[in-house]
Amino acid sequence: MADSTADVVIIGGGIAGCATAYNLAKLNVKVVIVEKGNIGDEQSGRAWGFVRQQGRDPVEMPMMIACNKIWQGLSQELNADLEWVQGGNLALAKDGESIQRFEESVAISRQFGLDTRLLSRDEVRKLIPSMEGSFIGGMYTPGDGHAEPIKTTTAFARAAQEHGAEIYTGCAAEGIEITGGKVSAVITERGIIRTPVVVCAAGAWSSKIGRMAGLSLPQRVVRATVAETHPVPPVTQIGVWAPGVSFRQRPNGSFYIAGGGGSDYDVNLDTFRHLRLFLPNYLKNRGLFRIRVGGELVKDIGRRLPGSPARKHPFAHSVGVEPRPNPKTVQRTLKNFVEQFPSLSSIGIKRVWAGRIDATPDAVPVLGAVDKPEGFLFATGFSGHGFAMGPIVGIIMSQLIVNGESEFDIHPMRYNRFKEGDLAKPRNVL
């Protein structure tokens, strides 16, 4: 790639880059994704494809509600199969407490008009019958669906093209040049692409991105195990969040099973940074982790050492190399996925694989313009909700480069909220 020229640079070809290149080339904008690996390598197509209004913080809703009536046309939209498949989603309950979680966060849902409901074991029996496992109740939202990752990000990457984006995989940032206080070029490792805006959608790599254009975005990075099973006869079309694991059942079949025992955090250099804004949350939802110290907390700093090669190429050691999933992981989850479906007691597991999870200090993404250097925004922070919340998220990037204003209300999620102490309240992650 030659030095070239843009209108919008985006970092990161994920479902919300591809998403916000796609609405940008409609509107004949001159769009330009840069991607260290392929289409889809990360998160946005390691995700376990829940789309789900139902359990959102209140700033997230109207959006999660819009964007719900955009997936149930956008196979359509996009000409391309994305598996969707509208059958409602469902939390359980084992126990009083888990019950009066949901109750408030049922009258939340009902304040936007969503049909959330709570239901009792038998009423969830009625939905699926063959479910056996030790719970009391449910929330039940029939609205929500569920998709196929991979294929939603690529479909969106194609149509992109189509529209006259240009996007270059296999091609990492490793710079953001700033000139008089704005945003001048983005340097990459195959050329400078001179651009007045830059939008970072990077993912569980955006705090890196960020610090090349001196900011410091709060971000901690999880490891979560996913496994799919062999194919078996239909089951149910509803995305269940059960306790110990959580799961759901594509059209050829298999489940996609994941959740149990949580997901793993590898202590690294950056635990270090905003530490105090995290604890509200992790203290919440604790139970949802496993600590890990040792070999990326070691690999971190030699990548920090003078003359280490990730000093010019902070991201070559991540290109091509797989998440490790946990082993262990995968084996609670078919034993609890087990335990609530005992006539599957004989079902395989066909692969397994792991994804980095971004997360924001209160779990809400971080979305829109910053004010130093101008030109630059965040697409980010989306802590296990960017796939669902993907369509959407590229209507409003591309309202806010293209109109200057969103139609949606983003200022709980602006950057400066973590300066400003204005984060959303604690709460349990479902």
Ligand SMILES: Cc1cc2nc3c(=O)[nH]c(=O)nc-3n(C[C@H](O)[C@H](O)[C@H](O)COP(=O)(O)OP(=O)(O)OC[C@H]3O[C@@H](n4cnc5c(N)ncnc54)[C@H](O)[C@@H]3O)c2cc1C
Second form
Amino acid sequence: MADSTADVVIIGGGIAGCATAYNLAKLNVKVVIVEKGNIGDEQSGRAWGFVRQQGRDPVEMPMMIACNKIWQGLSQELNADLEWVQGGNLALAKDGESIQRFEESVAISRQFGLDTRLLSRDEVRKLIPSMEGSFIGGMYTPGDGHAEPIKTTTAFARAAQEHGAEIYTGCAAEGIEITGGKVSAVITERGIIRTPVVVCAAGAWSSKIGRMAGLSLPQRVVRATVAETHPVPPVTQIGVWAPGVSFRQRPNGSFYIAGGGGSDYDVNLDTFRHLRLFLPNYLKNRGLFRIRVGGELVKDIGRRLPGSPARKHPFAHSVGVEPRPNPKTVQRTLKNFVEQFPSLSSIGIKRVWAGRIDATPDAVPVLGAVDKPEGFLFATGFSGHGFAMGPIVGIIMSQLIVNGESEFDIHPMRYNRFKEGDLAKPRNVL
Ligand SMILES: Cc1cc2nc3c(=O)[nH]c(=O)nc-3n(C[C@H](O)[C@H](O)[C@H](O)COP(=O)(O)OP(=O)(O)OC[C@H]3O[C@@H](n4cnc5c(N)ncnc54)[C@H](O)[C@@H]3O)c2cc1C
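I would like to compare: after the form predicted on its own, may I see the structure of the form predicted together with the ligand?
Expanding to the full complex; the earlier chain stays at the top.
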């Protein structure tokens, strides 16, 4: 890539970046994505694929309800098989405390006109007769669905290109030039792109990108493990979040199974930033995290030493390197899955992988422009549920860039809320 110009440069080719590029390109905006690896290499190609409205923070509800409608026609719009299945989403309760949490979620859903409801154990078993594990009931939203993350993300990228967007893969953004308080260029490892607008859609690396523009985005990154089983005959079209295991069956018959929200947290030097902001949500959900001190911390220290290659190319170490899946999580998840479905006790694992999930202190995204530098916007911080929101995020970001405002209230998602101490209430991850 020779030095060039664009109306908008998007850093990151995950679903947030690709959906934003697609919507901007449709409006004839000259938009470029720079992606350090390949499209969908990180979270957006590694997610379970749940597209759920239930269990969300109230500030996300209006956009997620609108997004669900987009999902229903998305395969047709992008002219691609996204494996979209509107089979509903079901969260199972293991005890009275979970039921109490679900009651709160149902009340939020109802406030927004969603048909989320509580189910007894018998009602759950009517939906999925072969499920026999220990649960006392559940929360169910029939209009929710699931889709295949990598197919969706690459479909957005391809559709964006068809409308004129340029995509550079293997092209890390390594600096942001600011002139007179305004964004003026993105410095990439393959050249400089002059632009008045930069969208940071860099997922787990957004905090680092923010620092290049003098911003301090609070962000934590956890490592989550997923496995795919060999295909079996159809069991259910519902995406299920059960105690100790979440799963969905793909149209090809295989199941994605994961540890029901549990993940590993690798301590690194960034752990000590913004600690106070993260504490309330951490304390509410601490059962879900296993804290690891070791390899990652040592590597991180090494990368920051003078003379380290990472000083020159700060993202190179993250390209083409698979995050480590946790084998114990796979074993435990499989055991929990088979407890739910004894009839599938001989099901085998086809592949396993891990993905890094970025989260904000209140588990609500960061969307929109910052005050300074002018021309810098975030589309990040999706806190483990951003695949589902991707299509509407693309629309919101394009509205903000082209019209200066969005039809949705994104005030609760502004970057400044951290400084102002105006965060969404700590919530349990389902
Ligand atoms: C295991 C797992 C399960 C999940 N399950 C679900 C689910 O069921 N439902 C749901 O809604 N969400 C789920 N999520 C969360 C969801 O995947 C994310 O919220 C969403 O994909 C975030 O999209 P993104 O575009 O913001 O980030 P990403 O997909 O991470 O994309 C960011 C991109 O930016 C690139 N990048 C970073 N730095 C630079 C740089 N300097 N220069 C150029 N490029 C750069 C990265 O390489 C990456 O491709 C899950 C996530 C994981 C990991």
